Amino acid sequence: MSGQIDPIVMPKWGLAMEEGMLVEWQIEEGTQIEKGQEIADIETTKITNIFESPTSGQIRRIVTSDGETVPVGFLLAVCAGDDVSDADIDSYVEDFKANFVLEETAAGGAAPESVEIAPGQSIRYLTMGNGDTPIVFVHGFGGGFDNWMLNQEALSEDHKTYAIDLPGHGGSTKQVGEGDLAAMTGTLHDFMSIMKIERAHLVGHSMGGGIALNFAFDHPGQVASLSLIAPVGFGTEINMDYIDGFISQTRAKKLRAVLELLVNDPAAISTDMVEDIIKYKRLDGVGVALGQLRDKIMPEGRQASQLKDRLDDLVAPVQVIWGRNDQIIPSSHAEGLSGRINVQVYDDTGHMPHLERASEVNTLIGDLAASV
């Protein structure tokens, strides 16, 4: 890196992120780092996550200290070789600070939109990127399109992407029809039809994984590949303490204890994330919708749909991604699958691998999409 100075700046994770707190550096000045190396913990209004270096080189200057909150795009550290003087580093940092301008638009101007799929029923979605065969993200129970904040923007560099709010969630209609997997599958099909998505790479998490898989059985010609993250439909067990607690708890302290079941590291759950879910649950129709989904998809505390044994019927390539420490749906449900299905189980990871292991999961999704 002869004479070159590379900045490391506060990343933007999701549309709503305007600033982040650098919780703790994992490296020191003088450390030689590699691109993709875990270098810091960053807390946002949504989640606390590990920050992976966007570059390789020697950390010559740490600019933002532990515990400091700075805007998206602000300088965290500087990488440079030994051939760059300390005076040049000082000058670079001073110039960066003097010329820093706050971002005026989020995620390159992307903003959620809504489309009507039936009279009085709309689906909210976020689209990014360009490409012929898009990636469509389908979230899990109680989630929303912003559950993919660490995935969609990264994968939109090479693909057109859509992340939707399912009925009963986010900014979409609160009417869930029959409230079973078939009804949610029908909604996904209606959305893709109206958006003229003839074929897509489907990425589904938890309940969304079951929806994506069921869609692939019903409409095999419209699925280019299938990435299933801790999906329902692979066994009967599910943690109903989480499901019931998510629906019933309205106080922040008790809801936090429920949400902490989602992740391996409870510190990943931010205060703002808890408050956002409390606000969402106050919306008219949400409680009824979540109750219907629970009673149809998880009646009497067991998963109603068993789809695992039909996987060999699929033509599209399939991969299954899980966290070994998943406290919602056991990772053991991924055992005994056909050899044609790639199975990746991450240690020290809970029910949210796409957030807890975002970089690795993004690579898996991108590689599978590129292989088709």
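Rigid core: the largest C-alpha set superposing within 1.5 Å between the two forms. Residue numbers count along the first chain shown, from 1. The structure displayed is predicted, hence computed values, not measured ones. What changes on going to the form predicted in complex with its partner chain:
- Positional change of residue 307 between the two forms stays under 2 Å at the C-alpha, relative to the superposed core.
- The Cα position of residue 57 differs by 2 Å or more between the two forms after fitting on the rigid core.
- Core-aligned CA deviation for residue 116 between the two forms: less than 2 Å.
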Second form
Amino acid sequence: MSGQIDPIVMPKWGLAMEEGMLVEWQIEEGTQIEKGQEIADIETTKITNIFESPTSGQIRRIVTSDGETVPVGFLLAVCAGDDVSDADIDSYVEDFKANFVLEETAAGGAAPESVEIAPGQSIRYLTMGNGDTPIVFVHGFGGGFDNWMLNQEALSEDHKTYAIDLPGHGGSTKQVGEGDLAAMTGTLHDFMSIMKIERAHLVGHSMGGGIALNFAFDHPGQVASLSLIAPVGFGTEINMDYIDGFISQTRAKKLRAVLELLVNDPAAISTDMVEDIIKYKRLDGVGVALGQLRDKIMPEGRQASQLKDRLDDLVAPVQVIWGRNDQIIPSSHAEGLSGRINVQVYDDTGHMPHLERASEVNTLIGDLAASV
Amino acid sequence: MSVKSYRQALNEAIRQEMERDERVIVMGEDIAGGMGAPGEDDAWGGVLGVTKGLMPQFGRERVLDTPISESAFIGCAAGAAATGLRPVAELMFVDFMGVCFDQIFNQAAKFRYMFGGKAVTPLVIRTMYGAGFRAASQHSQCLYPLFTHIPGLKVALPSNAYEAKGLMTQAIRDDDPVVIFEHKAMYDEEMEVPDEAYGIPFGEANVTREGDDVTMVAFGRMVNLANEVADSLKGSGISCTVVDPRTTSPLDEETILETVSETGRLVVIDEAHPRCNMATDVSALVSQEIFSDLKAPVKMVTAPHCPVPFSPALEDVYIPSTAKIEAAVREVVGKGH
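Mind giving me the form predicted in complex with its partner chain, seeing as the form predicted on its own was just shown?
In what comes next, the whole complex appears, and the chain from above leads the way.
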């Protein structure tokens, strides 16, 4: 009777991921690892990210070596105790390889759906997981539900989750109404009503952070907790070179230079990411929608809504997460908040902590949700 | 977003523009088919089915089966465009241009110039081109260089289904005559294409691969062959940039010059005959503007200067292949170190 063998397999980050390259192991055979420990760098066509061990134990066998590309779900390494013999591990690896089939879930997994919230107006969303009070993710200007590719799946282990495309974005209809925070907040409320979400943990990034916060002011009873990532509404400054460049640049090279402002390490902006944004911006109505949002939410180069003075009115717990090197909205906006708000500012991080510091941000979101 | 073929992408672009703008009409030989034969309406949808389903949706008023007379219906489309409609005319094979070229290059292309800038001619001519179909020398040519030569015409060569929908939509919305070249060997090629309408601006090249050693500029179906070669040469340590100019007129000279400056080497791949084609045009551009950046002589991969052969064995040798492209890339990369 042999002891337990735990496989470590290629994770699935985001809908489109079918395979990934193991760039480099940070551990070797024989290393004792803990769940959550950084064990490898993995690169997909969309993103390069640190892979954290899903399990604890001793690495007995590395199956996928540095530089190899394998499908989602394929065996990367084997974890097992001393009571498992090398022969058992050999046969486990052999069996795994022999029985490995590209699963439906690897190619597709959860698929986005659309719901009509008003005649002629639909919202696309992706839902994963099960639980009572769901987590609802709200992306920022020019984003979409796949901005949460490193967060939604991880948090869906313990929660029902929804990531939406705001009006004017992704696969949602492109009309943005008034195009201000109030209109976007109204849409979020309509979405939650139609999906029968009575109360949710809201996670908002940038413009989506402002929407989530505004929602909490308008509908305090429906918000269980608020996680605001580099949100608007905490000061007047915003980098209009980014906003205007995002809207106007149609060529990959020039748009890439704009998108690199988002992150601390420019290498995090993949060719696919740039290409996806170019394709999104070509869709009918997107140019008008983005222009309208800019004119209403940041008229004349400054943020229109100041929300942080009203934070004390909120009953739900709030946390504010920022990257110290944020080049879009300065992290100084997180200073001087009242003591009841948990503020986390990460060094060496830009405007996208949920991508750049995914696992730490996931822990913060999960912990706050668990605390209520 | 869903997977669509090149054919479906073109059909969807035309259908969405017809829904959006009632001035958009389509016309050509058997583009619906079954005229006058009860129970057989929409029997064809064009010789390769691109316009199938338009007639039942929009009616015979906007989907016009024409007599077999290119000079008549292409001229008719040019006139309709100049007087308020936005016709999409199908010239079944570009090889048939000979009988209607006056309507295109002396009429449609000249209206804006000859009427003091007051005339607009939002005409789209869809046409099929390219070898590989065993269709012999009168149904297989790549005549886009002839159209590119004429000022007043815009010329687009979609290289996949995503490009096809975006360039077709852009063509219909453009106020000048546009000739859009559909490669007949690509109609069944599939990929993810957005369901919503979108246009791809003319004169903006697509850099489909980014590399350091050599730039391949390829046209139409050749873009896919160039991409294949770029991917396979990665293993040999040769890193290639691939540029799909998308439109030969206007031509995105900036992207071509910029990418060739970066790599210092150029291979141009063009399925047209080698004299006065896009390969010579791009070679001349690069030689004139950035000769001093070149580390090796420019290399052209084209069809030979002979009619497309009917013999399958000869036709296969006639068309630029990945093997020929790879050999050209290896040759220029071997120079200039």
